[in-house]
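Okay, so here's just one chain, in structure tokens, the form predicted on its own.
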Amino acid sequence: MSKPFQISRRFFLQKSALAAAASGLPLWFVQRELAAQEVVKTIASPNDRPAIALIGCGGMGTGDAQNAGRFGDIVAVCDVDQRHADAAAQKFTKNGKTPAKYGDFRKLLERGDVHAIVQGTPDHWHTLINIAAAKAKKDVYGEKPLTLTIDEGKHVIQAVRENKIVFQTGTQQRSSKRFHLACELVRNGRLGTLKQVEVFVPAGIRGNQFKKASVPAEFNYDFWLGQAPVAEYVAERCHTTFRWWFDYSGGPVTDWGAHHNDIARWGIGLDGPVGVEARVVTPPLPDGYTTPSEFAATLTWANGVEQIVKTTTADSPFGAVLDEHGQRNGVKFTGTAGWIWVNRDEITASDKQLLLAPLPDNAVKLEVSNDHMGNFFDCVRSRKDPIASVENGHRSACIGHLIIIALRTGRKLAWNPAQEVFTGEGAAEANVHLARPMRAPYDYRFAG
């Protein structure tokens, strides 16, 4: 059984304070956040705690994993990698109680007790495990981007909502106050009309001529590699650095990308963009990682915005907002009354008033949430929509997607985000690239 439990006046003003305080964000802000949420909340007990399956035991996938944690029970563990899956299973080992370990996560989600899956495979995999997780019947927590390419997001879509499954797409920002507060005010025209989004994202990495090695023992690496093509083993391959290989992942844009462009999409309040061209700043090196680590593209929208997505070395206006690697990493609305910057740290503005003004009581409010896990929990739940859910995974997923097909074919190209598909000049070659040829067996029969 779950028990409410009620929060005073006196307690509510306090924790706006200290949250406010804390965030460096408006009192108003916070004060109509909290009040958003339910007065009178569940507290679950142990017993509504669900079984909880990770799939994908690498850094990432182990995160979500242990931030799962707190609303339920990991009890099983699937990698293709034992030594990743052996590490799961010890680490969520709990009152000597050991997850299950699977190398095939076709026979994990064959179990009858587990009702969700954090899943953290590396991109190529998303889009199958996502469909075969759905079929199953299981609630997804499924890393971004959504999709290796934009036509597999249909297949995703659909496969959620036939099965009625609830679906979060870790785009976490949309949970964050600051990237909230950002998109609020930029949708309720606070910066007069919007005129350009600035998307700042880290730069990728360049290597090559990679030590070629065999294949550990512990690891399948033809499931590994999936849909993708058959490639030789290099230990740069796998793991953490799939993400800068076009077989797999799509370098910087769709890493940061996929998170900032999220947040671009949210505050811009439309589908999806009418146009992109792109251009490749520092080019993959020879017989190495295939993506280009620095890239710069401009996509156009029917409302007339401007976005702008580029990694860039090059000092920043805005102060204490570079990364380790002295980059920007970020957002940046920009409109006919001044503009808005914002990040994971901070949010600042052209004029403070921007920020410290409340809206009226009838201003455009988007969706709270403030843990991203947890909403996907409370959604599992209640069998509403999350607030990144799969149709917005797969629209924010796009935008990189776009950027890429743009950056391949060297194409100034137009998009029409209501039928998915490339018009006008060009428009033959880009479409070709809308979905990838999958490997046999691991296509969509693979799924079920």
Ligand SMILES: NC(=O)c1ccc[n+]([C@@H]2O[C@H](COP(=O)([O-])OP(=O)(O)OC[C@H]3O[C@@H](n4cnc5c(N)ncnc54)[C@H](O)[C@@H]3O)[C@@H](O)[C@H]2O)c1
Given for the second form:
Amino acid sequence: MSKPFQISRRFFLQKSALAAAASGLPLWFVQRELAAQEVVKTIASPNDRPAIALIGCGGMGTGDAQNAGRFGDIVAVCDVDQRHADAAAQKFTKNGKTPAKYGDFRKLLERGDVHAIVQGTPDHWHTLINIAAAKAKKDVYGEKPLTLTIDEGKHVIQAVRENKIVFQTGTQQRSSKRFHLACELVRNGRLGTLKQVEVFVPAGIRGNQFKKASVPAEFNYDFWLGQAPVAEYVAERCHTTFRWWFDYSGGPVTDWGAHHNDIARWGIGLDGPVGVEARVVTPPLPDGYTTPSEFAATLTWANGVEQIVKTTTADSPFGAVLDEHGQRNGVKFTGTAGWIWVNRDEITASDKQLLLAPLPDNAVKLEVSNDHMGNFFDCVRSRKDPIASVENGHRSACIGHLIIIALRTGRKLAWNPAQEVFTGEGAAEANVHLARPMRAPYDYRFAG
Ligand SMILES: NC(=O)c1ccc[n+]([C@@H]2O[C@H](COP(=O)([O-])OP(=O)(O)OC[C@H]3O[C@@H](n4cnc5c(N)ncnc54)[C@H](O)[C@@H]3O)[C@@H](O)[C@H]2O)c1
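Right, the form predicted on its own is done, so what does the form predicted in complex with the ligand look like?
Shown next: the complete complex, the earlier chain at its head.
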């Protein structure tokens, strides 16, 4: 009876040693993760393929839908730019079946046969579509950042919870072993007392003097603008470059920042900071993109941790702000006993023993997911909360929104993370930015 166990045990050890060598992760951690996977693996029957609809068929939405196609079938696509809907419908045609095309997500959401939504619209559309999908009882994989404003987050959480849908935020670094290891070590005091978390994000872009153009016939520009103010059409306002305009997004603060601030918060282990100040390093050009391409911010946390968030660029005329590893993108945790640096490619530490020494059995264990989209579909089946729950998405997005409010007001601000309001000096001015006016008819009533 013991032989099969010995064989599988040997196989397991070989598999972990190979995985550890390939990933650069410590063996103890890889062994633990693989063992956990063996236990939790849920096998879906081949017939258990939910019908999925993609809303927002740009770069990320299309990538997400392709990823989701491992678990279900793409039966419908929706975009306010018909060219994007056409391309997605073609891409997801399978076995002679072409997904149905929509220009208005509300029509798509009327379909009773659609179970899950993949949401890849620009930031200023996330909230209304997520709420409408929740009200239509669809489970949602929704791209980061969860929202455009702090106030929107409260509405989305309410819709998700009231309608009991499964919601995964597209902050996929939560499903990466490197970030998981870094945060778990930090949470277990491996660095002694955590003192500082530095978040480095790539700088945004500057640009102006955009050429006026007529709106392409296939593009419903007013629908694309949605809640944002009416603005003269220039191509640089919309597809992909929307992220460099405050009306639709937040620049580098909420772009890469949404990912790394989520990791910073996971490592710190608290809901939100208690103070924020920020400065523009490189101002936008006149009559161009409105978000600063380079900024630096400092946030304070109730446990005494200082969080720095700043852009890095090698060729900035204002001087490169690379960390000591020459890195421009990642998170560094520093405590009284050393530091850990982590990004999507590597994890390193001031002393390699900080990574190599296993955590004790009674250590605080963070939730494990090794496949962000897979975790969403596992939860669609189990009805549990995915690793990047709507509350996690909201609280992590708030860090970016707080920095933006500090940049826009130019004030040092105190924040109450439980009440989600600014307090003290400058609070009245800052609290005005918790929500933004929504242009009719694209306000909450539009979400049904
Ligand atoms: N998780 C990640 O790593 C990651 C990476 C890139 C982008 N993103 C996020 O994905 C989102 C999309 O980014 P992108 O770069 O793919 O943008 P994009 O401009 O390429 O795509 C957005 C698409 O949404 C469509 N759209 C806009 N309003 C719509 C509406 N009301 N209904 C239906 N379609 C609508 C646009 O026409 C466009 O086709 C952003 O929120 C971004 O932050 C996440």
